[in-house]
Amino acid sequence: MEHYFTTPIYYVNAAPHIGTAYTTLAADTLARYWRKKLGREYVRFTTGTDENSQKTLSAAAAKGQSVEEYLSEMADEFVDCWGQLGIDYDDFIRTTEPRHESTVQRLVTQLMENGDVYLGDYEGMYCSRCETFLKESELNEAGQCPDHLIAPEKIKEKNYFFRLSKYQDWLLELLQGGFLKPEKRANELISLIKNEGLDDISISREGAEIGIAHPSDPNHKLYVWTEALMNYYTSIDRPELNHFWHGEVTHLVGKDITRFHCLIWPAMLHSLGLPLPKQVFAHGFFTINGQKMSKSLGNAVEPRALAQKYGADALRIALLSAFAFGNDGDFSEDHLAEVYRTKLAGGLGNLVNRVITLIDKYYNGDKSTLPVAPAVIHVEAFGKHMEALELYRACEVFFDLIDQTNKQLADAEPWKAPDKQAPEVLALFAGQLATLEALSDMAEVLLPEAAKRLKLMLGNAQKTGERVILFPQIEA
């Protein structure tokens, strides 16, 4: 079956940082371990920009550029950060795109004849900075947005609505069967529409600056929070790629915008009759070294620099590994800088040298000399939390096999045995063997550029490969 994994969309109005950097690893991460097991031509991963937003006039005027040249920079911007941290994407979406446009107009159309969009008027709260429609359950004490701590504008309008009470029903039961992971972000929704229920919710903005406009209505826009989720339908909206929606779908998402993906979404879809994905993974948010990450505390990470220190490799891993994907944790240059020294270049750069060099030494790299190893019991537990989205346990069994392996060599000490063609000399070197193939294979998932260097030194079936250094010292 094929597998489509998608990030979010992201905002244009700042450069990527290490959180949007930790969502696209993540589905990167996800994709090449399916690429890897199926097929390429099996598996489809999607990113890109949402460019429709109000924030983006503001933006590209505070720099004094068109909105047209702002949007190119930016999301050139974004396209060369992935490019530098090795995220292997299939399609990067913008939706100023006019494939996007003929996709929503088309979808917004078929949601109005199946009754399903009706006008009505708004009177109520709107957020400008994360342009948001607002409850007054929703604001903070002080009746103000909880994300940006500023107070919403009061707005009286005409604008497109869609029935989303309507799914109410059918929405908590879709929650209920474990639609959104982690469960406790599920649990957030059921508690929100058991409690408050669901109102239908606005999908236009009348006379706003930057847009979609609606099929039937031009002096209205489509809101962003709209157009914006069926990029992930734009992306495949064309015959020879279609099938991939019927496959296993996986939105990879920030905890703070399950609302939009597994309410509004899903009852979109569901009325247009169309699949719904299989899965809304929900991750958590970092703190830098303890703090809130936010522009006013200078405290941003750009990824693009710490690629460009540690590698790319590095990077993905030590976020991967921080902690429990699905929940918040915290990351620092420290962390990442241990990770290097410690479990990639102190342990498995270590071990790799350590076992070709013998190889080489006692057998003149002549793997033919070597008995038969058993199966390297690590992979199949690897493939499992890897297909329960359970990054963090990967890296875990990634990294215990390492440490495992060198124990073994060192009290082993192969280098002290009188004779090397001894058995349990031979069967020490297979197993070695063994475990650095399985390691490469692991490592084509989570360090693809170091698994290149790594099959290189691991070379064919019959000899081993050239001596390469897998992760160079770093400078403090």
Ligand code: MSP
The other form holds:
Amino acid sequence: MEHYFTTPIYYVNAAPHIGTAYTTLAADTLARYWRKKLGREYVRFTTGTDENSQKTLSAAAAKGQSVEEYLSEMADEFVDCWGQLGIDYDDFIRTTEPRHESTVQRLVTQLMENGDVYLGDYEGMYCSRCETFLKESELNEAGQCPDHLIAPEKIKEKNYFFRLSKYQDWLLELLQGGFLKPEKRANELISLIKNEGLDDISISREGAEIGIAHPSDPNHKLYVWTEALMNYYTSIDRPELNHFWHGEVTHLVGKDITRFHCLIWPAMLHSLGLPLPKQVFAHGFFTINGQKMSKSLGNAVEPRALAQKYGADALRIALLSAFAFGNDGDFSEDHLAEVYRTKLAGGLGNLVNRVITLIDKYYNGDKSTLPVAPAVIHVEAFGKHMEALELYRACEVFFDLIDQTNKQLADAEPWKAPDKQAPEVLALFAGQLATLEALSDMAEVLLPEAAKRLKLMLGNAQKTGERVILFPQIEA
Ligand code: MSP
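Same protein, the form predicted in complex with the named molecule this time rather than the form predicted alone?
Up next: the whole complex, starting with the chain shown before.
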């Protein structure tokens, strides 16, 4: 079975930050796990940028750039950041690419042919920062968008609508069946449907300057969210890749965008007669030192700077192990430094160094004389957690195994044994080595750069390899 993982495509009006890095690292980690298990050809992982946003116009103007210049400069920022974070995606999709326009226009044409799109009048309150219409009930007491604290614009115009209301009961059933994880997020949408019901949604804006044209009425541009969701399909919209849509599709998103991914998107797919994703997983939000991350607070953490200082591996595992995938939690550089010092340098680095040094010393690095060790049971738990999207738990298994193995070595004190050829000493080293092999396999998923160095040290079936430093000391 093929596995297809996606991240949201990010707006380019902000540089990548810890929040967007979190989703992207999580998707990358899952893709690495499945590639290792099934082979690269069975796995696809995509990310990209959401570029047809009205905000782009003012942002480009403010920088004195053309829209195209601005967009490619910003998309390059993301490509550069993901490169520095060791993200190995199969496709980076930009919604201004012709391939996306062509998929979107075809899908919208099909929605029209199916009778699920109609032209109507729209009157509503539009928040240009959210790029979405807000209901009266969603505004704060001052009549403002609660997230952006600006008064939404009153808009009255002709819009094309998608018949979302028609799919209300079907969506309710879908959400009750576990389409959106974790359950608490699904429950939010279930109560929304039950309490407020679903209205048809506007999918175009008349006279908008930016965006993909409506396929049969070019005066209208498709609303950015309508077409952005379709990026997931654009990426595999080629005969040789289309089979990924028939495998297990997992959309990873933040909890802020479940309505789009779990109401609009499945309803459109259903209307189009296309298979649904297996699941949408909505993770929680990071705060920074206890505060909400925001431009105005200026506390958005630049992931590249942290990756340069601590290494991309450390950033990845510190984020993924910070709290349960699905919950909210905090991030601080102190936490990252602590993970680096105790779990990586002091934990894994120390363990590997000690075991390899001792095997070199006592057995001249010859592994072939060591007995066969029993299988490492943690491997199974690690896989189980990865497959259940329990990234935090998978990290826990990895760290526990390191701690246990360090403790086993310290307790056994093989350096005190008078005979290094005694069966219990040989068995100890065989077991330790088997654990290092298991850890290096897990590291290929969780710490891809360090895994390469670890594999080098482990050498081949006969002999240990060269000595390298797994986690160098960090300058304060
Ligand atoms: N362009 C839309 C998504 C379209 S998908 C078809 C969008 N872009 S965004 O740039 O605002 O990115 C939102 C995503 O960034 C969230 O869903 C989440 O993945 C990530 N995060 C943004 N801030 C975050 C935190 N503070 N913490 C964790 N993730 C966060 O919405």
